[in-house]
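So this first bit is one chain, no partners, the form predicted alone, shown in structure tokens.
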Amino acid sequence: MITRTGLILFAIWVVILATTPLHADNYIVRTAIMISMYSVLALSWNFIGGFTGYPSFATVAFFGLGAYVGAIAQRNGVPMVVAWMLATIVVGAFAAALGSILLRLKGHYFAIGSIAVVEVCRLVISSWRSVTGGGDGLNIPLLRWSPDDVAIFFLMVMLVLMIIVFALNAFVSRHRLGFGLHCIRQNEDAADMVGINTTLYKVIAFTLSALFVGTAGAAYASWVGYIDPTDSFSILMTVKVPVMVLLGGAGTVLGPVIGAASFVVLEEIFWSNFLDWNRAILGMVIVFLIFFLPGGLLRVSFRKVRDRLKGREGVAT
């Protein structure tokens, strides 16, 4: 559940995004771009993986199906605009389709079935070069702007997608949905006793972290103007995401968007300082965040200022 802080906190880093183009060079921008693209991308995730506690590795899928779907239609004259909307479809039916099978799975068998889905979309889309291009990818039409015009209008349209599924996961986090994602992450079985449709919860909630994340890759397509496989279904990106929510906080509202910050942010030190040694220090990420910050540094950040707060009564008294 967001509190009026979050929220403050929240609006003021939509508008430092936002405002980027006025004082920063392009390297910012599109750094600006890429933070606003994965903060849709794990509070997408934050549905499935956060508030119901199933170990999701199907996002990257999700994203290439809808880069491919953006890019096919765009290719077959059909207006950005309208290509994005069509992804989202179709990327929310085929989530929903998949949920209702995949979910019957639970733990480290859903974990496998879901990184499976992402091979599966990817060797399809390889193989399919009458339509997909095969290996070779597609190239999608540019907008014929200069370059700052497009760098701009893809931050705001990421803006736009960001503040969507924010929005959405607060009305999540305090509707009944919430109640029973949350019920399921801690006893699915007690939760199914009392009467809540596991099931069809289980799948909404699938859906959701798959819908604007089929915009969010139709989006990427039209900015980057060509895709192939290999980046559209990166398995890096399969742990990239989970990562993130889990850097910030998984379950909360804010969470994600403070771990997708932190990690865009840090992941750009990488590649700059340590080229060669930057999925080595992914992993030390990750072993660091089971061991020593469960709770994502959203949780850590609140305890912290608790206990400051408690201390101070105590003083006081």
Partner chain sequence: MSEEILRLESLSKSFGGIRAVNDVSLSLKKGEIVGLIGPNGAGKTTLVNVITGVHPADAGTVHFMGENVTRQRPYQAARRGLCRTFQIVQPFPENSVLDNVAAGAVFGGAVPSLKQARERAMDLLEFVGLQDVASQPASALTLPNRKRLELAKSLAMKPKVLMLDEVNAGLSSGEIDGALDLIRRIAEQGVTILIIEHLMKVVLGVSERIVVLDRGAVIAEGPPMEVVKDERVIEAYLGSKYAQRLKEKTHG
Given for the second form:
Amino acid sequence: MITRTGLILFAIWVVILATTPLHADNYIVRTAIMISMYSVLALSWNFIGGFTGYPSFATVAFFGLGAYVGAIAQRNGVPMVVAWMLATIVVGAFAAALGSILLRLKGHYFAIGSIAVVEVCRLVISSWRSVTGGGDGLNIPLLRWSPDDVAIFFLMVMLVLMIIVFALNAFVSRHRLGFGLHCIRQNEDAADMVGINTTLYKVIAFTLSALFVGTAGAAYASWVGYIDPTDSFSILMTVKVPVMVLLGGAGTVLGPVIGAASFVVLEEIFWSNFLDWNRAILGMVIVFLIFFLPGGLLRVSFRKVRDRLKGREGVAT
Amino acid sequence: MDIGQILVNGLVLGALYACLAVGFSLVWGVLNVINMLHGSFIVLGGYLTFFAWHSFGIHPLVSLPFVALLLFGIGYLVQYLFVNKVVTAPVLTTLTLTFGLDMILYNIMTVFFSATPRRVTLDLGTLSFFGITMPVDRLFGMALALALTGLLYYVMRKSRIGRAIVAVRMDRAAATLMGIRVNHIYAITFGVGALMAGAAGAIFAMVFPITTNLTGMYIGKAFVVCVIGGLGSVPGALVGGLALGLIESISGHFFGPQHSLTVGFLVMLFILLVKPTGLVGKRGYE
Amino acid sequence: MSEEILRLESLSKSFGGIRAVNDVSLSLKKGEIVGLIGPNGAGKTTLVNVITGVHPADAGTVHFMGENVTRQRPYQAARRGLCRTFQIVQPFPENSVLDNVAAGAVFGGAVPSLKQARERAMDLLEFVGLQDVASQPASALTLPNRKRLELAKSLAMKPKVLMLDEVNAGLSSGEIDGALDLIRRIAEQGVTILIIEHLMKVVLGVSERIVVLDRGAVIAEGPPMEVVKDERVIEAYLGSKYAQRLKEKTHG
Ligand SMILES: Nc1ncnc2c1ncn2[C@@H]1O[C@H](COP(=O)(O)OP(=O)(O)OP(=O)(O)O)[C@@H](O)[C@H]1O
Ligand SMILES: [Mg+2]
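Give me the form predicted together with its partner chain now, not the form predicted alone.
First the chain shown before, then all remaining chains and molecules of the complex.
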């Protein structure tokens, strides 16, 4: 559920991101694009991981698949925006089919199954040279505009996607779908027993978690102009997304946005200042997050943080 | 290549995989935690063995027990200080936590060891029998891997600690009532998992070049072995390991080695869906 | 004679070697209250699980309002109005008590909007006496209240047949009178009730007919007073020695 304050905060945030090209340099604009893109991924993941409580690590499979479908379509002369739509549809269909099989698993098995999907996608794309270029990757025709215009364009694209997925989150959280998913997360057997078609609901949630990730992947490919399997299906990225949601607050609508923004900013800071140690620092952020912010930034209780720092026992479980 | 060679290659590889995965399987089965640090533990074990050999001329067989013990200590501490605090939390929490810890360990290793592939070359020559050739160091590695896996099996069944681990796995609450210190047992279990990872790393360093880039692949193999064989038992890991070794060597022969990993994952997905308990599938760690 | 609403024919279900439900045939008439009793492990809960599709039946059929529903999934049973409570209560722990019941109304009871579902849920909470704790999370409830919540949740699904699996277990005898009254009032609304209970007082007090299950099979069926005198029933409950002694007493 989202409050009026939450909506206003989100609107302000969109305005801040959208106006970066007016007053900030390229680097900041690029960061704004990354923030919007990761917000799309985190908000999408929220459907399956936050609302439904299924620990999916398949996000990057949808992202990579979207990137490749978009790239291949564009290389074959399909106009850019049509290629993105195509990517959305293909990824959505893929997720629906995959979900109806994979969602029979629970807990660790589901987590592993979803990781395996990422690996299989990466390996298949790497070895299917004739279509995907294999390990050499693919070049995508670049937009022939000035670099500034290109950046503004892709910022707007990612922002629009972010707004769509945000609205979808807000809608679902008020709708019976969100109510049902919330019930499934708490007790799937009981959810079945009160008349929720749990299989259908879970597949819908899984598909929603993929749809716009596919679009974002395709748009990302058009933006950077080059993709390869290791980058497009990186396991690091697939773990980042849930971490962002946890950082912000899982199952809330604003949480993923806050989480994605803070994570990308933190990452940028670490990358530029501690080149050799950025991975370790991110690891420490994760560890800190789990021990001191188990409910995410949105549910920070400063008293508890203080108690923990003083070394009192009792991690919420 | 003839069929005998393919099978022998697969079995040798499979024994190594069993040893690689058995610690992962133990932790998962007993603690219900997916230990994303496992791959880094393996590489760490391999590196330590390599440097002991390279810088001080210590034979891997001599350093192996020390490396394994060191890894045990690290594993014990990781569990005692971190994972124990959230061990009953949902999957996502424990998995993310071990992933975060792994990022730290991985980073430390890349800074200190760099990503250069390293290997202990023992130069033991090759052995030929019935038209099958096999480097002796691999056979040696296989024997060692099987011996260590067998030792773990024996310890789990016969020792007090082993029985305490089984008891905790079966029923945590009852084990507490029986006076078992569950947190301590959990830490030991995690330590044993790390110990086996370290030992597997030491063996791998004698057979294949080791680099930090391989942590992800090792974890992937451990997943596949556990799911195929069945979680939480030494025989499960053994069956899963041998099965994966054979799958890789056979599919590598028919589709080319670059696809063997894909086939392994596909088999794993298939087994996950039709028989999630794995081929050996039973409960209780034995 | 009123019409039949639920008919079980030769229903069986095994777990490994255990025949938890063994060739059970049973028919419920519209509006009737039937008691289902039997010693621990007799298969009462399993029977309900098979009827509602939690466990697929090994053999036999379930007909509900003339329709063969043997292969249904639990959510379909709920939507049809074939509802049950859980012996081991199954709340949505984080949801408020009100939303627990609203979930039943909106999904099982086909109430179109969440708002209406909450209104209906509030009425039902008053009906079972939980209105004061409506906004608490379900995990905060005491066990008797959780049982009441189960009842309200299943009522929200607009049941035609309601199977109550030990909803009164753990209640004090004062509370039981209230609970009995509640069950009678539900039945007055035309709901057919299958009540599973260990407490004889409850079963005998409300049931028009009693079915006795032992080791998965129906061993007796009939009006309450006749069934409790049945030798096989006494034997199943008390063991053969006591049954023998009891018999000697009454005869001599
Ligand atoms: N899911 C299951 N898996 C295996 N065995 C089961 C399962 N459910 C029930 N059983 C077995 O089936 C038999 C019948 O159990 P059931 O719970 O139906 O009995 P009951 O009559 O409800 O008993 P109680 O009065 O204790 O509630 C028991 O032997 C039980 O152990
Ligand atoms: Mg029962």
